[in-house]
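Read the single chain below, which is given as structure tokens and is the form predicted on its own.
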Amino acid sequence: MTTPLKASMVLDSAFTIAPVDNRIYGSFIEHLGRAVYGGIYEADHPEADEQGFRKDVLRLVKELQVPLVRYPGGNFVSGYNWEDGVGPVAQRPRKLELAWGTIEPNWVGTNEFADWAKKAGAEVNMAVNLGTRGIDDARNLLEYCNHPGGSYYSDLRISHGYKEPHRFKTWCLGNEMDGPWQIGHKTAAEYGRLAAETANVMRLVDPSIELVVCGSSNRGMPTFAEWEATVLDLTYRHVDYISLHTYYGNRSNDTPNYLARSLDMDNFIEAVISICDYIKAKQRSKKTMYLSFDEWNVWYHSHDQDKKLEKWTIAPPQLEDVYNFEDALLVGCMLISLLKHADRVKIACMAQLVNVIAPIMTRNGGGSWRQTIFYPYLHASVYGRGVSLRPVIKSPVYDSKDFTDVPYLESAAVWNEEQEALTVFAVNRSLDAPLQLECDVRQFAGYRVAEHLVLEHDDLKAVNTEEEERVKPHNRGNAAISDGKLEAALPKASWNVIRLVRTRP
């Protein structure tokens, strides 16, 4: 029997981070494959509502408790005229999209997003074409959608059956403009003088909205930080976030060096907060830039497939990742890095939300289904509602390719004092051990442990299919506590969510 690690842990209700927004728990729907057009919607599906959304996605959805969705893209919106996805459907272009090379038949646009969104309950998170587009396209969208009446552009918008503006908060500057492969690609000054002038001229508009701007694609980007430190200089006291990207594979099929990819996620997200703190400092400004992670998930599986698609055709099977049980494991770790940084980390979307890259899948004309990513987004957005806690850890750690002294037990805590009700995230990284975690949790006296939830599997390639779930969450974990100490073993390469509650006299 393989002798268990030992790992660990302090918490206090004094010793916090911040409290969590809830909109780190956002995703992302881009008009891209099926994300769309055969996941959200589908007109002749069997459980599609009066509008063609179809239900049992937006069941899925719901049990998410998804708070936020980023739309319409993405690559997608350096191309995008909104206008072509407005008015009657039947009068609407179909056109060449040219960031994915298929074709756009403008079936679903902003108003009818907007209805989706209301369904699931989540707040939509618009984007701005500032690749082929700009300024004038930019604030006449914000009237359509945010203007009471009296105008133009929003008298168009209730001509098209929408009395009630849609009050869209939250509005993207563009995407990836750092990228060579955008259209509509820019320098870093050349962006920024024009996200500014758009941000300057949006407000005039809508003074309450809030803006993010473009960060770098990723932290492997040849202009990454000098890109950061440009834009923001141009645009700091006109926006309120800086976007992230990144995304993570294991083509090596080398599983420590891949579930300790979450630790280069911290590091760009300190990397990126240190910018924002230096333009602060620079500008001698008072406000705090915070941080939009609003591209994050695990992308590589359908590199390959993708490749043998044909183009121009109407929502092709693209960026269809069938993720395993690793996976599952990373994207833990990747909800427990933004849990440690909510200090600074208010925004972020998993991209995407079905079928592209995503955490729901489903078949044209049939079922849908959770792939194994789906469960730590779940638990992390059910129960990592409040205030994330700084918990003193010890852990053994171990060295992979690219890192060195990774901890094996990576975790956060979230303290929700209305609801009386403590969760510690943990992740067991040891693909042969179990690790028995001792937390001390004096300060939460009167707590009891509610539900010891763990995602584990035999085999790390396992993966969830229309027909079987392989991968799902049980609750037999073992958390107990005893005198102010919580134990709990965690198994082997394990996802745990430990839950306690305040017992009542």
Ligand code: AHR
Given for the second form:
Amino acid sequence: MTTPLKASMVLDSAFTIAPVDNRIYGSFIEHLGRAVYGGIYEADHPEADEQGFRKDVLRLVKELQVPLVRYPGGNFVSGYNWEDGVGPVAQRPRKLELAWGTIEPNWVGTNEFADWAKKAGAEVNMAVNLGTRGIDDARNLLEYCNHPGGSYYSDLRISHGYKEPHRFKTWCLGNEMDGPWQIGHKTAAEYGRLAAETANVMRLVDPSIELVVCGSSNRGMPTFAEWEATVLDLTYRHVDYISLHTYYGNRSNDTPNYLARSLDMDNFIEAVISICDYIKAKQRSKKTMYLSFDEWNVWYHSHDQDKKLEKWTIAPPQLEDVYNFEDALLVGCMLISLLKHADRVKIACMAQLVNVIAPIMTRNGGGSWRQTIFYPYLHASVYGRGVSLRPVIKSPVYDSKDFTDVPYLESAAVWNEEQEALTVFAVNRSLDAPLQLECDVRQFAGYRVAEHLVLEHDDLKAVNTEEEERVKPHNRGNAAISDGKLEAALPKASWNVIRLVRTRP
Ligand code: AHR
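Please move on to the form predicted in complex with alpha-L-arabinofuranose (AHR), as the form predicted on its own is already shown.
Full assembly next; the chain just shown is listed first.
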């Protein structure tokens, strides 16, 4: 038997990072592939409701308790005319969708999505088109969505059957405008000016909204950092959040290196925080800029198959990554990274929600199922609400191709004082040794282990299908508390959720 690794941790309710903003458990639905058509919506599906939304999918979304969903894109939004998606469906145009090379039938648009989000119990994080369009359309769309009535666009909404305004609170000022692939791609100076002016006008329409300005599409962009600095210098007083996007993959099949990628996410977040704070200092501002990590996930399995897809069809199976067990481990580490930065990351969206690089998969006309990554997302969303604590961790480390001193133990903890619940999320990155965790919880007197959930599998490449859920958690973890010490064996390559609750004498 392999000798277990040993790691220690101290948790104390005084060591707080910040209250967790529940919106970090947000997600994303883009008009892309089968996310909308065949995903959340399929009018002739046996489980379709009166509006054509799949009830089986809604059940899974509700299980995840997704608090916020970004919509309608993504790259899609940069070529989207929102007017195509409102009013009588029969009169809506079929359009060439240029970002992804498909046909957009516009069966679902802003109002239907607002209805779907309400059914799912989620807020909408709406995006405006700053690719082919600009200030005028942004203010018209906002007037259409949020103004109560008595103006052209609000009355148009009412005439479409929506008397009550949608009151969307959070708005993205375009998408990935630094990317050469983006329709209407701009330099940082061009985008920064447009975003500032658009923000200004949108706030005249509705001063209660919150605005997200585009950061870089990923940390590897050649303009990264310079883009953030230029854009923030032009928009700092107009916006509330700057966006971050990242996707990881394991194309070289180097799992130790792959599981360390969440350290890159940590570095990315910390780099963007420092740029925000540099601009804050430069502008002598009192305001703190927050981060919206509004696209994050694993994305690489579908790259090759997507190259073979036929163009100009409706809802082809694009970006349908089938996730394996090791992807779930990395997703767990990425969720921990978000929790470790709860003081600055206030919104995050797992990209995406259904079929397209998603935790939920469906078959047209058939079933729906949970991918492997569904589980860490579910656990964090359900049990990770409260205050994020700063654990003091001592863990053995390893080196991989791109990283040094990678801790075998990756962990975060959330304390919910009201519910008297403390949840420890922990990944053991070791592929061959269990990790014996010893955690000082003396400060949480009276707490006992309610449950120790474990996601583990002998095969790192195991996947879930419609027929068989091979990767799913069990609750046979051995965590136990005695004398203020929590001890648990974290199996090799595992995601763990240790739930402590207070018992009254
Ligand atoms: O989520 C898929 C795509 O990834 C989005 O449309 C785009 O914003 C990003 O590049």
